[in-house]
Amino acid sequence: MNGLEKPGAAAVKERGWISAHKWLLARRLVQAGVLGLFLLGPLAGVWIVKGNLAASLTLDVLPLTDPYVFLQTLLAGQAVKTTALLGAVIVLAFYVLVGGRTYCSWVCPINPVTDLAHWLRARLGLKGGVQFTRRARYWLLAMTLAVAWITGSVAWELVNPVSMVFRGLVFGLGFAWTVILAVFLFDLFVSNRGWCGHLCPVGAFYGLLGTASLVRISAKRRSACDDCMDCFAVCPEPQVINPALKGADKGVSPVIRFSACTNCGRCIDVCAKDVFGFTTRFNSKEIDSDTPGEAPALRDAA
């Protein structure tokens, strides 16, 4: 990465910048889609879909139930209906094969509070920050299930940010606009990409799920990478791409096999030679730069 240049300013010059932000704005679109069906009902009387991300049905039919909310309120030791355990069942089943943590790349409402801190962060030029272990969301999880089992109440779900907007939006944002707002200057002054990437526990509840997801990304024209650095400054979480991609150990898949890949295509986005794509687990071979070939590359980091 020219140190003069942001990254992805290769690859908007060499493909236009639609083509270089292709899957940001198919997730703006998805997320604010998302939304709007959720919205619909409240706001415009459409009831497409009934519910809110913990729990929903759609067109009166699908039941769609938030596997780590149900998973509090089983150990709050409430209990559960029928369609309930569907819905976990069904949404459980989507992001073991999609990759749990494209939930929050792709679906969650505060992906693009925590965008925004990143990229006026960036601007600002502020550097530094609190670091947090990687363990540290996988801990708060332990923490809030802990909770639910010992108070026999989903506590977690009253200042979870995710519901809280989803509440503030049909009720009235109210509190919620303060929870936004302090998640914006945490990553914004304390930590870069502090609560999406080292501590909410709902990513680490999806990227438990992920684990063994079909679905994901792979460097499969790792020969043509130039170390450029644009993918790593980029990716959400800077522990999925090792640096330097051109350079690392042969012998190993190109599939980004870690379960804390977000999906979010952002490294496809900015890579001017066209290093990465989508691909699922299975696919461990890489494409030659030039010619069709089958030559190992990157990790296997699951």
Given for the second form:
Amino acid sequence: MNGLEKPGAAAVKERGWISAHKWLLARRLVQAGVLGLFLLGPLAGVWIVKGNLAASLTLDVLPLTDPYVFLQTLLAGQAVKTTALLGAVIVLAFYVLVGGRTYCSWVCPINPVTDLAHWLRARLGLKGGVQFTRRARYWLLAMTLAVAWITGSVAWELVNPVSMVFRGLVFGLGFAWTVILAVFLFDLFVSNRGWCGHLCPVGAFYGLLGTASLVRISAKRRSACDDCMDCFAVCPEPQVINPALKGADKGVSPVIRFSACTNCGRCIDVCAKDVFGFTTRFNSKEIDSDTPGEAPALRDAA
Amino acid sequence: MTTQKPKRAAKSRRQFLADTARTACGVGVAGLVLGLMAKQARSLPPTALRPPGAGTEDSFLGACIRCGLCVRDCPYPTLSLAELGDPVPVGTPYFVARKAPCEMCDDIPCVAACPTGALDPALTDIDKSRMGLAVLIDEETCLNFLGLRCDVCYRVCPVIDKAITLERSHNVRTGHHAVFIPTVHSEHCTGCGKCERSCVLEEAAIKVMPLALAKGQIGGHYRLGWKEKEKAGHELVPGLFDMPDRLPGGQP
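Switch from the form predicted alone, shown above, to the form predicted together with the partner chain and output its structure.
All chains and molecules follow, beginning with the one already shown.
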């Protein structure tokens, strides 16, 4: 970032707007698509998927269960039918493979809300606010599980903005719009990336699922990095970038292996040097910056 | 330099402890609030009834994951998911008998749809469900009590002549008519709410209440003399003699 330019401006100049937003567009498409699938039933009478993110039934055969809510019912001391167990195992296996927090950036209905807050925060030049430790979410996760165990009820679901908003959109919002607004205003004025990046126990849970996930982002062309800082500016969890991007001298793999990485792909989008890309966690291969096919840096000329 | 290092370590340790304490206390307070909310969330309003097979409110709130699949598979506009702001814990299924009662489907699709078993899959006979208990709560306005033959609650009852019967007695007001009192029998009432739904009054005189609210319980140590006598087959205390009853007005 040259201080004045928006992060990603260089990438837009280099590759065009669409290409410099392709992962963002893909994510928005998937988020809308997931919601759309659930809405197709109540709005158009086409019942491909029934239920909501807590549990659903696809084409009357495939059960899916949110493993986090499922765990809470187990802790609440309730014997659970195999349908829910099977659904939880399927979802669990999926996110263990593709990265737990992929849920956060590709599925969760709160993500567009907090992304918008972050965007507006940058646009309005709002600085400061309350900073929580990023570990707070793990504490909150432990707390929600403890409360489920102590009270014998799925207590977190009384306030969980993630499930409340999605369920609200599919079944009727009630006053759940106030929760959307609260999260938005919280992220905008109170705490930068406060909810998704620091507090949300759902994200913490899915993050833990993805500790050993296969799909990862790699700074595979890190030698081409020109320190423009655009990736840090757009990344919802910027602390995960540095070791992979700048660790060449220390022999650190270019693969971002932190479970906090949400696989959102924004770093891929905004990098004019094409440093980042999706790969597997085992692919530590680096691509030399002189590799033919790489576009010449046009940003200095521009 | 040699003294500086331990000092710094001590400072960062102190910092670490302070940070940890702050987070732990903050999260602890949040947990306390959440726990208290969970306790309060158990006070379901008496007009809100749970779907068949829901069991006690405590166990239901531990097992229901708020997915709404029961609502989707309910073929009638009976079940709905509580929205934020409703007096029912958000995301849980319920129905209000006066608005739309349970139609008591034979295949109980809501129970079949429940992925967690919060709606007990062991419930296969809808007549055995206990969603609540009908109570003829206002004898002052019930038309049958007033001596009319409304009978609507009795007629619509899916378990007619078992869950609700009409008990004939003397009409004291007119002196020479009968009244037919709708009488609910808890061993057969499913709590479906059809009686409350169809009560012709502005405000229903018969209402379905949560079981815990509607049902009395006799003390475990109580013995009903006449039943004990029947069980034993003879007088429990032999040799008792019956005193003559004193009737009003010196009648013989």
